[in-house]
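Starting off, we have a lone chain in the form predicted alone, written out as structure tokens.
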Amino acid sequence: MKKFVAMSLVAVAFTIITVKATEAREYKIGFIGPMSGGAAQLGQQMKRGAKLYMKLHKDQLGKHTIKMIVRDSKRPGGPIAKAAAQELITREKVELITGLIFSPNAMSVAPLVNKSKTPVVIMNAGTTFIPNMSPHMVRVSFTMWQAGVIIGEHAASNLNCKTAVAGYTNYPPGKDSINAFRHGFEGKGGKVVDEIPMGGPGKVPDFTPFFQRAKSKKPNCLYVFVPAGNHAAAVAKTYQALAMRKAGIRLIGPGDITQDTQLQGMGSAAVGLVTAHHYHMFLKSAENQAFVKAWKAEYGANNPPDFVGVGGYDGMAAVYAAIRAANGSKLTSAIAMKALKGWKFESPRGPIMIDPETRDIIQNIYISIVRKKGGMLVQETQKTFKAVKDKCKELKLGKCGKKLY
């Protein structure tokens, strides 16, 4: 009788924490981005795609809620990102932390959840080696090498690019991109013949005497990256002003020369920019379709989505898996970790994956070549390159080869 009566009151210990553990709960997710400043665009943007993925995914949460509490990192460097995060984690107790457009935001916020485990979804930050710096952080957004080496590549193969310029914003992702660069276009015979840094991600500097010494040096190619935003729409006027093109200097870069909503603004010094990328506007799948026409009705005709808006969209789907994972307890980073390592998602940029072994990003890269049409630009595919991993990572070089944590 004693050991029916403590087998009866353990299986109703039992149901007692199965009722507790799915009972409804509101998690606190903190959002981090500049929402102010030169970049505050970039943070809007990444805003409202986190935003459209909850509105359009009401459902997927069953009872749960998500308050997400947004904090304003101004800049792209780290101290502003990093206040933000020991305040989200301290005060707010928000158990997991996403956003995070530079790398210098994401890097500072690495030291913060080593030490409180506390989950991070970077939505864009795309320094190559940032996951290396902590065991609970995932990307969704991109890597620099992911882009780098194939535009490189295509360059060398497909452009008649014999020798190229790279110029680049002299932060961590501007280094990583020239680095994936080169090491795709001299892997297929070509020749950096001059890299430049060209000022901070901050401040839109004038590029015009960078791209006088690049056309000085006569390349084929003109390889840029920039911060998107202000700086991409100075980089294509800058190229047209010093008339490069007939110069016959080719331009070419990873996709932020051309993000979606500047493009139109670029006018004709965008036509011909080929780029390689994770994501455009105008790809042709139903779920990128689907997506925006969603936007558009969401933000207005014209307020079209780009890169940064998929990278909130992609992110806060992979938080709602964390979430569905926990089902009422507490969001651990064990949790969210286990959700997400070979975490899939049909996003609109096309399939999407988080490799298990890295916890970076594998998805389809574009190259693309700005045309005009119907008196608006577009970006048309020229050729798909599916499921692609972290060259950088793959090849173990230099930081991507080590554990920083």
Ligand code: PHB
The other form holds:
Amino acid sequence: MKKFVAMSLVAVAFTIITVKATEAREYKIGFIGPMSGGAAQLGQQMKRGAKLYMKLHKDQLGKHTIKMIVRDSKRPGGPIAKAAAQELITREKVELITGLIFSPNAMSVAPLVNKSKTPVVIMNAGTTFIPNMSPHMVRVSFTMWQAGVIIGEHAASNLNCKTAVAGYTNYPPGKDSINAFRHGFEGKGGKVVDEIPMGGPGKVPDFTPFFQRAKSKKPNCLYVFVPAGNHAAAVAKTYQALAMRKAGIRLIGPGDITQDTQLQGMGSAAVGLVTAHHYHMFLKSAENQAFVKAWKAEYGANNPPDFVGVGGYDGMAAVYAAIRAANGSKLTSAIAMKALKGWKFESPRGPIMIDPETRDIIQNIYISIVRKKGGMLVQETQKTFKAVKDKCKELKLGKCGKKLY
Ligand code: PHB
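I would like to compare: after the form predicted alone, may I see the structure of the form predicted in complex with P-hydroxybenzoic acid?
Below: every chain and molecule of the assembly, starting with the one above.
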């Protein structure tokens, strides 16, 4: 009899737990991004992507809902983002943090979530080392080493570049980016003849003195990493103003310098620019065409998506996958990481997967060229590299932005 009562109690408790787990629940998530200041356009794109995913996939969470609490990181440096994350964790009691355009912002959040064990889905920040800083982080965007190595190899092997100058915004993803470029370029026989730090990620500098220094070295190629946004537009303009193409110097880089939302404003300066990246809005897949159509229907024909928007969209798909796994119970890091390690998704950028070992993104990288068609600038894919992992982690090169050579 005692045994029977005990077994019944276990059964009742089990029923209560399962019923509780399937009750409708609101998941509070924190979204950190630049919503004001010079990089506000990036924050807005990321948020637009996240919101579009939510709108198009309402039914995916069943009866559960999401409350997204947006916090403005204002500047690329860490302190404001760190304070925002602290407040989201302790006061708002969010169960997940997402967003994060700039690497120093993402880096500043890592020690906090290591204490609170809050899962993080990174929608943009590209410094290769970031997911190593916390076992609670996954990255759905890109790593600087993915595009950097591939454009470096391509420049040496196919663009007739024997020498290159590398200019970079002087903060962690910039250092990663030129190391990656050098790895790819010199691995295929090229020579980087100068590396030029070009100011920080905040204020857009006057690129003229940096590009003049590059021009004086007479390289075949000028490789440039700057963060997307108004830095990218200024790069193409300075390249044009200094007549560098006429001087026989080809401008190349990761796709941050041909961000779709900046492209039309670059004018003829951008024509012929070759980049490597994981997304541009002209990709021909059915998924991308449907995505671009839905985006323009939501935000207007003159507000196209770009890789930052796709980061927000795919990041939210990952957040949904984590919430579905929690299925009404608290969204712990253990549940989120289990759901997201090895997570696969048919993204507008192509198939993506989170590497279960590194918690970093595996995705296609496209070599593209900018052309003018019907009065518009478009990006044309020339080559596709499938399922690219982060080379720096694969080769175990350590902190990928430190001087490696
Ligand atoms: C970064 O800070 O990691 C970052 C920001 C903008 C980009 C790329 C990387 O376009």
